[in-house]
Structure formats: structure tokens, C-alpha cells
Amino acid sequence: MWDFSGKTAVVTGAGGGMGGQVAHDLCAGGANVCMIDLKDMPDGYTGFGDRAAYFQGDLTDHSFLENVVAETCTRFGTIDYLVNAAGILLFDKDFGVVDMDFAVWDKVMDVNLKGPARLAQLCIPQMIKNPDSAMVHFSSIGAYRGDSKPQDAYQASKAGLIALSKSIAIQFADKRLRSNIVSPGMIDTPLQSRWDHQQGAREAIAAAVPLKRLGQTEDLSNATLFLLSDLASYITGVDLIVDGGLLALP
């Protein structure tokens, strides 16, 4: 249902779970994808021969993303669409604040916001050549409320990251630049993999989605490629929620 024909793409997070899904689906409509992850590359690209380039390093490492984008411009000589869909969440070591060991938040900082940041820093130069170019970040429902069980690092990295793209969409809005946010709700990733230690976890965590079931990967895909497609040529600064309904609930 998409065509993304002769753009190009950067993606992260593509080793797996919803950047994957993003960078498949971009690669499935046409696009030339450059996949960025810690992560071995997944099977499922090689069909798609030279317009799969695929990076394996550290979002953190300034040099390495210095080199995937000029990599990326060499080879397809554009950057049209940028997907920081990369993220960390450490269940066992990010609490709340008053016991907050600050060596993690720095690591959860680095890659949830820095590395966005940064990657954005590289990539804006090359997108304001092209007229409607467009990023989309992905941020969480986290960001808006309070948890009894906090990850306050995680937490505010994506409260950033909203932040972040807000600025983007208006500073480079006269250059046709859109920055927009998709913030998930309880997706079935393999992030979420504690879920299968825990009998009827997922059965009951979808009984209190409104929608009644997991988001899946394709959803949150589904809403990336809206937003970076030409149907979504007059939204930017928008944080688009993705949760089944929770946040509406009272």
C-alpha cells in the first residue's frame, strides 16, 4: 500500500521488533533503506538486494554514525526519511529517581536521546536538500504519566524525545522538513520478552486495552509510513499515540 520509490531511508533499531518491521516495510514499498543496530542483521532483506545496506554498531559512537551517513549518501546519494526507532528500557536497573544509580540513566540517556539527537544532527543537512524529506521518533506512553513501578530514566528520555522533535519540526519547517513522534503503548516486542515468565501476562495486560489486544509490530509500522508518506504532507510537531486506547482511559 506504500510506494516510497527512489527515496532513502536510515532507520534504527532495525535488528528487530518495531524498527524492524519500519525498516522491512520501508524496504517492501520501494524505498533504499540504511538499517543501523547493535544487533546481527535479521533474515528477511535479502530480497531486496542493494537497497538494503545494513550497519551493525553502536548508536552511542558519534565516528560510527559519522560514517553510516556519509556511507549512506555515497551509495544512494540522499537521505530523504530518518526512523530513530532504537531504545533501551533496563527493567533491572532503571528505578526511580531517589534510587536512581546515574551511570544508568547516563547509558539510557545516551542511546534514547543523545543518539537521536545526534543521528539528527547528521542527517538534517542532507534531508533540507530535498523537499518534503520527514523523521519520525519513537517515544512511549511512559512519557506522559507516572508508574508505580517507575523507569524514570526511560522515562524522561522519551519526554525528550517528544521534546526534541518539536523543536526539529519547527526550525526546519520553511525547508519542508517534517519531525513528527509515534509513542507506543503495550507492544508484543521481544523488549516485552518478560512477559513470557509470567503466566496470563499478555492475556492480561490486553484485557486492559481498550482495544482489547497487544499492539503489534505492523501498528506501529503502519503509523510510521503514514507519517512519513505524502498523506501526511501538512502534519509535523505531532506525537502520534499508539496504544489501543490506554492513555484515553479515565
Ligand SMILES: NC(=O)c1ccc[n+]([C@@H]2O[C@H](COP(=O)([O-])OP(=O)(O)OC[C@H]3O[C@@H](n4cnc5c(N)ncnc54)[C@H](O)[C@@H]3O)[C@@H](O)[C@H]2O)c1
Contents of the next structure:
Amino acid sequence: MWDFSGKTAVVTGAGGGMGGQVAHDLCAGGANVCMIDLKDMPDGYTGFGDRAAYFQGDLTDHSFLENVVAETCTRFGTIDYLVNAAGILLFDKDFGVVDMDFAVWDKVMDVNLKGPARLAQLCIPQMIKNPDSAMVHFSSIGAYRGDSKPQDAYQASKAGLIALSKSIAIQFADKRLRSNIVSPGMIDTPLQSRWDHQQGAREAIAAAVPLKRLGQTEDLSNATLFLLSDLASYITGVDLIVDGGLLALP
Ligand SMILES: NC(=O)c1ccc[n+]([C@@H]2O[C@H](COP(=O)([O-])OP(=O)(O)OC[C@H]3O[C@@H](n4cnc5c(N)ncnc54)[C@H](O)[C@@H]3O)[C@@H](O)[C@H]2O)c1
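With the form predicted on its own in hand, show me what the form predicted in complex with the ligand looks like.
Below, the chain from earlier opens the complete complex, with every other chain and molecule after it.
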């Protein structure tokens, strides 16, 4: 369905649910893909040969990221796309601001907001050498609303990412670098493994979604690959909400 032959993408969170799907689908579409994650490389990349490069490490480690970007440019010559899909949601530690432990706040910001900013800083000088380069950053519908069980560090980090993406979009529009957001709703990934321990959780959440199902990793990968592709060449600075209609509910 997609043809990204000759393009090179950097994808964070590639050991997880949605980042893993995006990395796989970009490889399947012919791209060279530099994958970054704390976790081991998942199965499923053996068929892609040298086009799939996996770097295990921490997004909060600037020198690790410098090495990854340098190594990607050495191997593939350039960087066309950046997908910031890595993120953390510390369910048992991230609360409303009144109860916030600011060490938790700092950790969440470091991964969810400073990590994407660090990679943008390192990738943009490469990306603006190419026409039609693009970034997609993973926010959350949680950036748009309060919650009866607040996770204020997570929500603020994801709102900050929307602002960062819009700012990058305007700063580099004249270089034809586009920057967009995807905001997932309730997506069935390892991040939501808490649903495994609550009987009927998946069914109850699906019933509350207007389209009556949980989101799947493919739903976000399709949206991301569209925003990276030339089909979206006139789209920058937007947030594509992929939530089965949840945010549209009154
Ligand atoms: N699943 C959902 O319902 C949902 C909803 C809204 C937004 N999101 C966002 O979508 C993105 C993808 O989420 P997912 O559901 O696929 O989660 P996931 O947990 O399956 O994948 C996230 C990946 O990020 C990696 N990661 C975390 N911290 C890292 C670090 N410091 N350095 C390197 N890698 C690190 C993890 O190892 C993990 O593999 C995240 O940014 C998440 O906040 C998810």
C-alpha cells in the first residue's frame, strides 16, 4: 500500500505497540528504519535485512541519541522522517497536581517531551537537507481534557508535545519539513496491560467508544504513514485524532 523506498525514518518506541507497528510498516513499505527503544528488538524484522537497524537505549541519554543519529546518517546517508512514539504513563505514580511527586513529573517530562525535543534538535539539520521531510509525534486525547483519575504529568507532557510540533511546523515550513501530531484514544498495546488484570475492562471501554471497539496499533500506524507520506504534503501543524470518536462525545 505504501512506497517509502529510498527514505530513511527514525522511530522511537519501536519495541512497543504503536511504535513497533509503525517501524514494521515503514520497513514493509521499503524504508530504511532506525528503531530506538529501551526494550530488546521485537521479532518480525528479519526479512528486512540491513534496512532495519535497532538501537537499544534510553531517550533521556543525549549522547546515546547523538550516536544513533550519527550512525543512521553513516548507514543510510540521511534522515527523511522522525516518528516520536515512545512514551510513559506511570499509572501508579502520576496523579493530580496537588498530590504530585515532582520527581515523577520530571521523569515523565524527560521521556515524553524532552526526548522528542532532543531528537528533533538532532534530526532537523539532516531533515531540512531533503525536500518533503516529515515528523509525527504521538500525543494523547488526554491532552485535551481533564480526567476523573488525573495523570497531570502525562497530560501536560502530551499537551506540550502538541505545542512543540506546531512550533516546528511553522519554523521549518519554508524548508518543506512538516510536523504533525497523532492523538490516540484507547489503544490495545502493552502500555494498557492493566486491562489484562481487570476482567471485562476491554469490553467496557470498547462499549464506551462511539465506534464500539478498542483502537489497534494498525489504526495509528495507518494515520502516521499517511501523515509522513506525500499524500499529506499540504498538511502541517495539525493533530490527527485517532480515537473512534471519543473526543467528539458531548
Ligand atoms: N495505548 C494507548 O491507549 C495510548 C493512548 C494515548 C497515547 N498513547 C501514546 O502513544 C505512544 C505509544 O504508546 P503504546 O501504547 O504503543 O505504548 P508501549 O508501552 O507499547 O510502547 C512505548 C515504548 O516506549 C518505550 N520507551 C519508554 N521510555 C523510553 C525511554 N526512556 N527510552 C526509549 N524508549 C522508551 C518503551 O520501552 C515502549 O516499548 C506513547 O507515546 C503513548 O503515550 C498511547
